[in-house]
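Presented as structure tokens, the chain that follows is alone, the form predicted alone.
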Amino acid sequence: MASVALSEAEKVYIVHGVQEDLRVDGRGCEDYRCVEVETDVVSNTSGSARVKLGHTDILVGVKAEMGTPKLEKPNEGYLEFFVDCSANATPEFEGRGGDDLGTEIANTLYRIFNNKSSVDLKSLCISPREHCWVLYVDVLLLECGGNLFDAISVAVKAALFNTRIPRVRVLEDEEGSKDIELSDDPYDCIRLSVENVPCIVTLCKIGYRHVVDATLQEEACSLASLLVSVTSKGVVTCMRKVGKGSLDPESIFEMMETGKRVGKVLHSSLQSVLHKEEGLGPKRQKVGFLG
């Protein structure tokens, strides 16, 4: 992961600052930075979100493709994950640099995601044991400025609700071979309810405090972090700690009740601009990914 050297006088100035509950760009503890999102970034997918959260940089695409349907679960799609560091984010990327941190963001999306409450997966299945929807989400990193993990999967929730895959008949002969006939119209499509899809919030403990979206300097001065998977009602669907040091009981409990507290203004702020992108149509101006 990107990482910032900081002298001892500028570790000690940030710690006693969040103590006071006053961080060095102005924020309290439980405040995000500016996010920026915007949907339908790439063409040749079938959803894509950019997401910047101060100067950490994300696109993300999702890319439906008929697959077969896994054993263990023959009436339902699935989603596959990758991860690719840019080498442009940071040179410690460069190589195989990164290989390890996509690994693990990759296997974090996929423990959030391995519930039946986030996506709806049997409305990716098209015929029982034969054929579904595989949805491959691709996430690139542009640029890392701290909470990675958050601005990830703000921006693959804001690409699945783009996500929009063709209607599909099975037609069945009189011999019982069934043919799959995909509809010409582009409207005619199904989308993904992204009601239950969790976002992350990550809580960096910070001396006797913890923080939300913490930049890199603050990461810098954290020996323990917390990530709470969070739905839009509050309900925490995973967690997992992250970092050398160590959290007490009464801390975990603390940052599992801020998380979810969090996690809800996330949800209802990112729904908001979500829902306001789609009905301004094609009157919206376009940034994209290089803007």
Second form
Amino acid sequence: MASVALSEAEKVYIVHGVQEDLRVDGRGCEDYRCVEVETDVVSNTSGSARVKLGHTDILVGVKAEMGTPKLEKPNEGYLEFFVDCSANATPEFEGRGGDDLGTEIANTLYRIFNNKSSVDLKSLCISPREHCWVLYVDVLLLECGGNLFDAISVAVKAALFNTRIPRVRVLEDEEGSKDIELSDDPYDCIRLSVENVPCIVTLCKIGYRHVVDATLQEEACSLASLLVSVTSKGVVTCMRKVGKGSLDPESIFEMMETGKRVGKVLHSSLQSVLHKEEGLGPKRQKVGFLG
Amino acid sequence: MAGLELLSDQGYRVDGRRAGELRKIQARMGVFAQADGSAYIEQGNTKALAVVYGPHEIRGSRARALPDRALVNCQYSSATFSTGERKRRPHGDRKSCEMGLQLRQTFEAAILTQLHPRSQIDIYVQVLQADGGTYAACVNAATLAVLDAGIPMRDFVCACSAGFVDGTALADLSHVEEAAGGPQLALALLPASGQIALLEMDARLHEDHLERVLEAAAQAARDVHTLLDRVVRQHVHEASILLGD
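Switch from the form predicted alone to the form predicted together with the partner chain and print that structure.
What follows is the whole complex; the chain from before opens it.
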């Protein structure tokens, strides 16, 4: 994983700053950096989003393809996650170098979506046991400047919000053979409700305090962090400790509380931005990477 | 080429272009802050990002170091969602490896590698959306990224594809035109000297027509050069304003 080398003096400077609730870039302990979100940036996907959080740059594309439902859930569709840590982010990721980190992030995404409330998977079913929509959520990591998990989860939520799946109907004739008919109108689509899609808030333990949205430099000072995925209502769907250090149980509860509080604010501001962008309509000038 | 008329009687193509016309090109240099050089290009609906790291010390085995020049290392990858049908792997498949080799050959011809002996230059290109002419878009993006990194080059490298339909040479093929299966030519040109850095042709084409197709591709590449030159000048102008000169 991309990291920076810091000297002892630099680390002490950052740790002392965090104790005073003042970070190197002037933020408080519970402040995010400025997040830029744009949806519908790749036109041959069902939904896409680009998120820029400081130097962290994420592109997510969602493609809906038809598949067969899983045996244990015959009347539900499913989501597949794939994270590509491209060499664009750092030369260490060249060839197979980014695979470990990519798998780790993809598994975390599977885990935070592994509950009934996140996405209405039943709406992805076309005909039970035979056909369903499979949403391939592909994450492309273009630059990493700390706090990958949060940025990726925000991008995934924005891309799912942007996803439009063509409406299909199942026609059955007298002999019982089924036919799938696609709607003639390209704008006749189903959309997913992203109300309960969780976002990850990573809390980095630095010294005696914890910070949200750590930069690469701050991540280098922290021994352990807690990853909490929260929904817009403040429900925790998954929690994970990452990093080589250890955390005491008391601070875990403290961090969870912070995570819930910060997560709610993150969700509400993301929702308002997404609705505002959608309000601009199809004539919106797309910026993408040109701006 | 049944069913689809690639060139109408009036001389217009499927997307309304004339035979020698390019798609709209938009580009930007310095997209990322952490890399030494980066650039983004849109050619119609084909979108590509290029990032350059280096010249730096050789990574991995030292045995790869060249005593007289820099090693140019290229990786081509194309996002899993870039194509119409979802791709399984972003890189490492046969086509990506071949693209990487072609890019390497192209840029070894253009970069003044002898100025940086025993070092390495990494060029990574990423296709975000593929709509024909991915090789050309990658080369053009990589040229801007190498320039952004300040690595000395002989000249710009400008690439363009060309095809041949009903006795007419078409420049800058789109995905629909590529998929129709006619002859296809990819050309990378050093515009100032008119030298060719890479030339590749697929499918069958009569020898008599080759010159015309080649000329169409070269003309298109020279047009690309005009546009890229404008982008570079604009970028340098903006950067110099920021520096307060």
